[in-house]
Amino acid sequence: MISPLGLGILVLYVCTLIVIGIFGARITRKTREDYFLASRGLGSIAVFMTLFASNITAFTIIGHAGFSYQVGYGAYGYVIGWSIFITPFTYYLIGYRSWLLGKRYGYATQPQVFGGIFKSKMVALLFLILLLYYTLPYLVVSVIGGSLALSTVTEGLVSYPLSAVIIIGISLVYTIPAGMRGTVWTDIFQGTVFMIVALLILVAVARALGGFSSITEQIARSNPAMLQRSLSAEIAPINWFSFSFTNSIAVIVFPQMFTRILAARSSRNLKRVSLYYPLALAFIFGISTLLGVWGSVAVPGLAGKEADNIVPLLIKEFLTPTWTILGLVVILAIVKSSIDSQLLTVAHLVTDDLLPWFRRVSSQQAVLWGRILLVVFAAAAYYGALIRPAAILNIAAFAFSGFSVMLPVMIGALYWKRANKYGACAALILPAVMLHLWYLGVLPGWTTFGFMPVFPAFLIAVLALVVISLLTPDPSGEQKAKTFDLFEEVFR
Amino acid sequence: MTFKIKFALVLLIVALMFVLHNSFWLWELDDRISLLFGFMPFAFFYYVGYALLAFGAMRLIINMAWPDPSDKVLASFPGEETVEK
């Protein structure tokens, strides 16, 4: 039963989001630049919080805690270790140069940036297809994860289908009227909420279990394997190495992250984001790791997917019902802040990069189309979450790898003058095909030589870009100058 | 120092961070000094330290190889009205 205080917290949380949406809608103008990119005027805090909140998904507090429950403290380095450095580094490596091109030429999405650099509609189309292909299943999985979490935490009081309606519905309330500004402002609020409340939950659980030292000593006594990475088969060195090529380098390729970087007001904003991002990632995943590992001694015996419920279980077993509501708010904030940005981005991609193939779309019409598409994709995500088609879940399972293997083309486009559209097309198509062959079991497992498929697929992308580019004509001087003259002016 | 040299140093920092992340030879310390200061698991503490190192590495990269666009470059960026057209 929800207490009046708990109900008050929930109502306050939802009302705050709605009020933010209303204010955002008042300021948002009906122009393409303002609706989809907040007129490229986001300050440091706004860019930081929207990137961070969009980056952190239900996996952080549900999946990662469950993994830590099973694997121990090593889960921290395995899942987030390399990301702590490389994710903010890619904001410099890819983000800053793309931001410069966006400012100079008005590019707003990856198909525009990389189609523009290679002067190729085919490259733009491949980017569009692949980004939608991987983002849409990822969106459906995000809704499924959030809805399962919501219905679990409320012990079925809020059913799974109703949870999906609530998660998608609240996101639409502020995203439809206020576009990027709505998602960014709510990200600032939701990001702050989930960081603070998650820390409070950690402290409260630690106190309930006898304190940090006492729990750690208990773990060392009863299950010392949780302290030793070498004892876990899941995080064997070859998997650890391969995983460096999966989620860590994929983040900058997510279209919702890339677009938000283009929306920064200045170079200084991006610098501040890159500087403080390592600490924020380490902070939130550190909390999740500790809760998961502590759970292994506090609530032992959970097997397989059951372990994913460890954080809600810890709160329920050791804290008061009001904490359960706070935990629910954390999950809602984390889930919605990533779903709203995914929804807006897929609507943006279709509006800006697909519709113009069929008809001219004016700035005002783009806003209208964006709003219509938001509803269409939200309905599709809801339907997908209800029926959970196997094909969608299969694609989502390697979506991160799919994004990762697009990175070589992005790096080549921004750093190598000799890279051309033929090399880019080959480097987008070949690794995508290979990933499917490996993940769908068409090719035998030994063909990856023990690595996760993402690693050989990444090498294939690099090889295809280099070899095909060198075997085909050099891009014209005019085409190269359009991109690299700007870089030479800045990077002296 | 030219930008090319600065960028080569940046890549060196990236390589160093990658090696420090994949430092499997240090895993035996998980057992040998499993609890640092008597309460902190080494496998966890290593990545708290790694995060601080990443912060330092990003600061170095930003100071060394992340120039802001000059006023001339900024002036060459079109306004929102132009982009909308």
Second form
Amino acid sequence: MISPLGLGILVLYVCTLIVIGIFGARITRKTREDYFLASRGLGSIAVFMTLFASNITAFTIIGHAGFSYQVGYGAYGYVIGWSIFITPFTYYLIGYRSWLLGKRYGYATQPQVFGGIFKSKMVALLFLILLLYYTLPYLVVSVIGGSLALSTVTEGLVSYPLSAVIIIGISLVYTIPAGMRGTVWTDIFQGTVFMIVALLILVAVARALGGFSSITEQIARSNPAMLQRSLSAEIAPINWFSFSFTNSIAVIVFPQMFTRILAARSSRNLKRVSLYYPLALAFIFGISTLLGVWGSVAVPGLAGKEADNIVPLLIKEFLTPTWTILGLVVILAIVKSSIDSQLLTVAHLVTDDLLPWFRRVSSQQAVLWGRILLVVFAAAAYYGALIRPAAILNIAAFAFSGFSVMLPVMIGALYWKRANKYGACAALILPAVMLHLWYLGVLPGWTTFGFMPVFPAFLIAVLALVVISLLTPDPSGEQKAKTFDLFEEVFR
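Alternate state requested, the form predicted alone (shown: the form predicted in complex with the partner chain):
A single chain, with no partners or molecules, comes next.
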């Protein structure tokens, strides 16, 4: 039963989001640049918090905790792996040069940046199609996680379908009127909330289970395999390498992350993010790992998709009703800070990069279309959440893989003058086809040589970009000068 204090906390949380949306709507101008990019005026704190909060999804506190429940403490290194260093490095490696091009030429999306570098509408279209295709499953992950949490905490009083409606609906309340500015401000608020309250919940659960030493003794006595890295074949070295590789390089390709980098006010902001981000990432994944492993002895017997419920179950069974509401707020803050940014970004991609193929869209019309498309994609995400085709980790792995194999084209475009549109098209199409052949089981598993499909697909992307570019005409001097003269000017 929800206590009056708990109900007050929940109402305060929702009202704060609505107030942010109302205030953001008042100062957001009805222009494409302001609605989708906040007029490229995000400061250091805003860039850091929005990148971090947008990247922390249901996979972190729901999916990863469920994975930790099944495989033990080894899940921490499996997911963090290289991400703690490589992900923030890519913010600078890819983000800085892209930001320079965006500032000089007004680029606002990946299709514009890389279509512009290669001077190719086909490259831009392929980026658009693939980004939309891989973002929608990842958006569904966030909706699934939040809906599971809300339904579990309320003991089914709020059904799973109704939970999905509530979560998506609240996100739309502040995203539709305020655009990028509203999502960034709520990211700052929600990121602060889930970092602080998640730590408090971890401490409260530890006390309820008898303390850290007591929990460790229980694990060692009843399920000692949880303390060993080799518990599951899923975290064997070759799989650890594959997933860590994917998890670390995919984030910069997420369109919601890339767009936020373009919205930064200064390049110094990107450098500061590279310093702060690893600490925050290690912190939040550490909490979800501990909760998942502790749950394996506190709430044993969960299997498959049921393990994704472990955090809500721990809170519900071992803490007071008020803590239950706080736990729900943490989960909602995490999933909604991703849902709003993903919804806004896919609407932005369609508005800026697809509609112009069919009709001329003015700046004010772009804002109207963006708001309409927010509702359309929200409905699509709701439908996907109802189907719930696989465990959260599996959905995330597919989406991560798709984003990861697009990275070679982005690096080649920004750093290799010989890369051309033919190589870029081949490097976008071939790996995407191969990923589907592997994930759908058309190609036998041995053809990946034990790695996750993303790793050989990534190598195919690199080879396709290099070989096809070398076998086809060199880009014109004017085309290369547009990109690389700017870099030489800045770095000199």
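Rigid core: the largest C-alpha set superposing within 1.5 Å between the two forms. All values reported here derive from a predicted model rather than from experimental measurement. Positions refer to the first chain, counted from 1.
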{"item": "Large Cα move at K316 between these two forms, threshold 2 Å, rigid core", "value": "yes"}
{"item": "Core-aligned C-alpha movement of I94 between these two forms reaching 2 Å", "value": "no"}
{"item": "Rigid core fit then S296 CA moved by 2 Å or more between these two forms", "value": "yes"}
